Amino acid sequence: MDRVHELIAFLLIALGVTVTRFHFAPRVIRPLVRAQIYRAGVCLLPMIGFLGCALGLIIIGQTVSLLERVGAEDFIGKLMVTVVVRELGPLLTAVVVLARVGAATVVELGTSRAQGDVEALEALGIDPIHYLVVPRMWGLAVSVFALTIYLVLTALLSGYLFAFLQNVPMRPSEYFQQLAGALRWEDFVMLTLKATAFGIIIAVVTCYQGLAKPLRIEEVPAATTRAVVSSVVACILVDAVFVVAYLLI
């Protein structure tokens, strides 16, 4: 409970480092959030892409062809939308970016804590948390609702493509309609919501393990281990709010 306490406490400082000091050193600051935006985003396209075909090929393109088998084609666009759109979207992006990025990040901050990197900074005068923690945490959080937009559109072409091949008799315009149907404004809303949240649980947990507490070398494996698990438990609790919100609505 201690740590749910200190996570929270460390999120609440770098918002309002991000707030106090939105204005400070931006030719220092900007270029960082490029860099990790390039690095969590642009970096994870092929990667995510191939995730996306995957996930309509071997889901989605099934899923539509059974339910014409049964009659059920009606449901095929609230099904993608509840599956795909809210659901598997953004949480399989979220686990790509935690495990090629944030794990990364532990291991750097980490290392650059045990080295006294950190506290070199410090008697320079640089705030670690401007300068470490605020860039990684908006660059992930704009790189996690890029990705999860491009995963779900190739997820939902490649998934009626995986269909047609399978003479599914459905024709595209009669299938993007349902997907549009099934849409809400919520849905744009909540997602755009739900991806940034999982962008900045990641860059928080994974930095919080490696800058809030003193660490030596040997010490850095164990506190990637600990981020990992810390973020895909608070993605997933996280979720678990949206979807009560989803039902609310």
Second form
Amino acid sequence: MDRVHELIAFLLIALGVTVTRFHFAPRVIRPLVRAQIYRAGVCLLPMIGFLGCALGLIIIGQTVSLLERVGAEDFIGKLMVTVVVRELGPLLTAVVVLARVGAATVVELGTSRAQGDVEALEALGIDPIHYLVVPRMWGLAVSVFALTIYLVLTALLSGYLFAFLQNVPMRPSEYFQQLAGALRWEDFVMLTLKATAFGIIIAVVTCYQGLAKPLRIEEVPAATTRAVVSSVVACILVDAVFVVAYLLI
Amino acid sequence: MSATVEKIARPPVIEMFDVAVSSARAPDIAVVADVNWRVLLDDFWVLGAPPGSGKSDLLATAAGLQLPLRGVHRLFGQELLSLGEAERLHERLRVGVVFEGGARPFTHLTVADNVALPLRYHREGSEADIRQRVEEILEATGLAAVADRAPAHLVRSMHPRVGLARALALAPEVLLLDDPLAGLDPRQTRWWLDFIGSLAAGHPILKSRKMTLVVACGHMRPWMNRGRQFALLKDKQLLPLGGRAELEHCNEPLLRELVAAEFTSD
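Any chance you could show the form predicted in complex with its partner chain after that form predicted alone?
Now the full complex is given, and it begins with the chain already shown.
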């Protein structure tokens, strides 16, 4: 429970630093945010493209095909929006970013802290939260959001392609009309909020595990495992809150 | 009388009254207690301290990076806790610190970018001005030839120089050095002693302004002819010993041990 309190305090400090130092040292912080977007966003595009195709071919294509066979083709749009746009897209993207970037962040920051980088930054009057955490937080928030959009688009397109190859008698215009009809304005708002929240959660949890306490080098692997588990649990809990929000709207 | 006049003419830059210094790893434990110490402008203090005596924590507290457990700590005549965040940062930046081993250079930045980092973070000058300042510092510290290299491609013994160059970027008035000669070969040691001596005398990169220096070290012999004020960290206490003249009459066994200790480059 103490760790949850510390984590929430760490998140509030990082958000506070973002607000109070929003215009401070832009020529140092903005390149760091861009570097994080490149690392967590651009570099993961091929992987997200591959996963989107796999998701489309394995799940969506089969679902479309099945619904056609049982005569429930009217539900395709609704089902795709609920499964892919609302749930699988953001969550799967968050898991990929956590595995590829989040775990590396704990190792980097844990090693960095163990070797005295935090003290070196403080000696130069540079706020370690501002320099190390804020760029990762906003870089990952933007990256998870952008990658979620790519994953959803790739999955929906490749899903239809698979259904088409299986000779499902559904024209592309019908498929996309159903999708457009099933999408509501709150889906766009919730997708944006959820993906951004997942990015912030991954950044804050991994930075907290790497930075909050002085680590010895041999403690870094255990901190990485804790960060991955905590991030997954936190993302699922936040996802549950969004599900409740959907039901209430 | 002349000593008194000199003390009045040279204002205190660091003052500690009944200060208890905490440890970075255990913030509730005092590693050095009852510190009463005044560093005046242009002083050159040499603190002899055996390993594990709390010299790094004392320097961090003196620089305002760590809060004392108790007591009064002033930088340039002002208590940091009584200042707002911006003023506190302004006072803190007047004191540079080079931790033991030179504080590892940031590996994601080149040598030049390491030195430019504090300038880009704190100053609003143009990029051309920053580059010019960085070139001056790199030239003075003998790093100009490796300016564009990543720290990973530098000889390890050059890393502390990057830490020193980075600490000098903001032209601090006081520089605190934590065992700067640890692990250096004789050639590097000679360079460091000469360069720190030139900072004390007034280096061109500081517009020939004399720099106030505090060097904490485990081997005092290399500093005996360079320091002007001496102190020891012994049994969790800071023992000011006075100037070179007073050292000759000092019978403190730890002083003899730290001066006699064979200086080896690890």
